[in-house]
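A lone chain, given as C-alpha cells: the form predicted on its own.
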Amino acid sequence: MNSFSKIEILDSTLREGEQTPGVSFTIKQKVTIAKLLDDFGVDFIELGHPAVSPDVYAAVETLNDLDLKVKKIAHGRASKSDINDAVAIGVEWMGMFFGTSPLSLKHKFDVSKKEALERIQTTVKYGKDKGLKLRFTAEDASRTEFDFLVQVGKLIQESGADRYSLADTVGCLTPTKTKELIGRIVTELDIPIHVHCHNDFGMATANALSALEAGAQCVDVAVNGLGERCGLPPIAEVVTALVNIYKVNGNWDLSILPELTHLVGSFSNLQLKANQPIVGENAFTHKAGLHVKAVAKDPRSYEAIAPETLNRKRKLIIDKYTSSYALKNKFNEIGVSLTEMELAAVLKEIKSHPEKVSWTGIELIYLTKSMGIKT
C-alpha cells in the first residue's frame, strides 16, 4: 500500500481540460491558470499537446517559459515528430501515450502486439536519447489484457522511461477493481506509476484514491473536473479527500480552490453545478431544520471539513424545512429578538409560503413588520 509519502498530483487542465466539448483557452488565460496551479501546489501541469494547432505550439512554448516551480510536461503520441516539438520546444518532460487494447491496437494502429511492442520501444529509445523525461501512458489500459500491459511496462522500463501510467479511457473501472489493478502493477516495476481516470460512470474520483492506495504515486486531474467526455477527476475532490480523509500533508494550499474553480469556470463558460462537492455553491450550505440546529451548536455535526479551510464560507437556508431554534438563531445574527410566541407565528407565516426557498435577513425584517411584529 501506498504510504502517501510520495503522492504527486499532475493537473491536465490544459490539455485535457481544454478537450471539453465547447472549451478553448487563449494563451493569456493558460498563463494565468498555470501560475495559480503552481501557487496552489501541484507537481505537474501538463501544458498541452504542440502538434494539435499553432495555438496549442505557442501556448506550450509560452508556458515552459514561465518561471514556475512546478513540473512542465507536453504531450504527445508514440511518434518521433512528437518527440521532435517536445525537443524543439525544450520542455523537461513528455507524456507519450500509445493504446494498447486490442480495440486500439486493430481500429487505430491497425498493427499486432508484435509491432506494436515495436513500435513503443523504438519511440521510447528516441526520445530517452532526446533528453526527455518521460512518462509512458497506456492507453485504454483498463480494457487491455493484464500480462500485455505487464509487457509494455517492463519493456518501457528496461528503455528508459521513467514513469508508467495507466488511463481508464472510458473510465469502466470500479475503485476494487482499480485497486486491483494498480496493486499487481506496482509488484512488476520499479519505476512510479501514474493513473488518468475518466468519469464515465462518475468514479473518477473514487478510482484515483483507490490507485493511490494501491500504490500509484500520482494522479491525473483537472480543474473542475473538465475533460473529455465526462472529465478527469475534479482536482479539489481528489486533494481535499487526500488531506481530510487519508491526513496526507501534501504542499496544497486548500484555500486557492474557490478562485481556482471561479477563474477556470469562467473561462470555459461552463456553469458549476450548485451541488459539486467541495466546491459548488450547496456544499456548505445547510437547510433542513434539525440540521440547521446542529451545526449552529457545532458544525462538525454535518461537515467533514470546515469550509474556513477552503476559504469558503458556511450558509443556513431559512425556509419552509425551518425550524424554530434555526429561525432563532437567524434573527440572534441580525440583531432581532423575538419571543417565542413571535417567533412561533413568524415560523407559522414563513410555512405558509412554500414557493419561498429561502429568506434573506432583510426579508425576515420585512416579514415581521407585515405581521406587526416590533423589532
The other form holds:
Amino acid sequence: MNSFSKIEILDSTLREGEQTPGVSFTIKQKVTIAKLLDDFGVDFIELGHPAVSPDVYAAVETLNDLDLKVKKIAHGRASKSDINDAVAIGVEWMGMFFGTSPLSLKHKFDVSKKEALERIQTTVKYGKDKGLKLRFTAEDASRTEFDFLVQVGKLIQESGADRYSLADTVGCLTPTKTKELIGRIVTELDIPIHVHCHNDFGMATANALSALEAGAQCVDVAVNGLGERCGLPPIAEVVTALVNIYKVNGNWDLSILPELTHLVGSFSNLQLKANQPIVGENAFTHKAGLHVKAVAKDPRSYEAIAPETLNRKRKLIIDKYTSSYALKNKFNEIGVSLTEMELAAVLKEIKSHPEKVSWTGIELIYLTKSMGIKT
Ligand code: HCA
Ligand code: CU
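In place of the form predicted on its own, output the structure of the form predicted in complex with 3-hydroxy-3-carboxy-adipic acid.
To see the whole picture, the full complex is given below, headed by that same chain.
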C-alpha cells in the first residue's frame, strides 16, 4: 500500500491527448497548456514523441526550452533513433515503450521473448549511456504474463532505467485486478512504478487510484481525459479524488481546473459531457425540490465536494421538479416577494409545463406577470 507520502502525477495531454481523434494542437497552444499544467502542479509533462512529425519534434524542442518547475519527458519507442532524438533535443527524461504482451511480440515486432529482452536491454543501456533519465513502459502490460513483466522489470532496472511503467493499453483492467498486479510488481522491484490506464470500460480513474493504493508512485492523466479511443484518466477526477477522498496533501492548485478544462476543450474541439465529474456543467447543479431544500440548508447534503474549492459555482434549477421552498428561494434571489398563495399558483403553473426544463429569473417574472400577479 502506498503510504501516499510520494505521489506523482504525469500529464500526457500534449502526447497521448493529441492522439485523440480530431485533435492537433499548435505549438503555441501546447506552450499555453504546459504553463498552466506547471501552475497546477503536475510532476511530469509528456512533451510528445518527436518522431511523429516535424511539428511534434519542434513542439518538443520549444516545450523543453520553457522555464518550468515540472519534469519534462519525451516519448519514444525503444529504438536508437528515438533515443537520439531525445538526446539531440536535450530533454532530461525519456519514456520509452515496448509492447510486451504475446500480441505485441508477435504482431508488432515478430520477435521471441528472448529477442525482445535483448532489444530492451540494449536500448535501455544505450539511453542511459547517453545520459537520459529513463522511464521504461511495458506497453499492453495488462495482457502480458506476470512472470515476463517481472523479468522485463528486473532487466530494465539492472540496465539502469529509473522508472518502470505498466500500461493498461486497452483499458481491460479492473480496480481489483490493478491492485493485485501493481501490489505484486511493487514488491518485486526497487525502482518507482508508474501506471498508465485507459478508459475503454470507463474504469480509468478507478484503476489509476487503485494503482496508487497498491504502491505505484505515479499515474498518467490527461486534461478532460483526452487520449486514444476513450482516453486516459481525467486529471480533474484523479487529483480531486486524491485530495478529497484519500486526503492526500499534494501541491495541486485545484482552482485552476476549470481554466484547464476550458482551455484544452477549446483547443481540442471536443464537447465535454454535461455530467462529467468535477468539471462538467452539471457537477454542482441541483434540481429536485428535496435536494435544493437540503442544499440550501447545508450544501454537504448533496455535495461530496464544495464547488468553491474548485473555483466553481453551485446552480439550482427551476422546473417541474421544483418545490415551493426552492421557488421561494429563487424569487428571493431575484428580489421578488410573493404571498404563499401566489407562490403556490406559480408553482402549479411551472409543474404543468413539463416541456420547460429550466426557468430563468426573467422567465419567472414574465410568467408571474402573465398570471396577473404584481411583482
Ligand atoms: C502509445 C501507447 C501507450 C504508451 C504508454 C507509455 C499505451 O500510444 O504509444 O509509453 O507510457 O497506452 O500503451 O499510450
Ligand atoms: Cu496510452
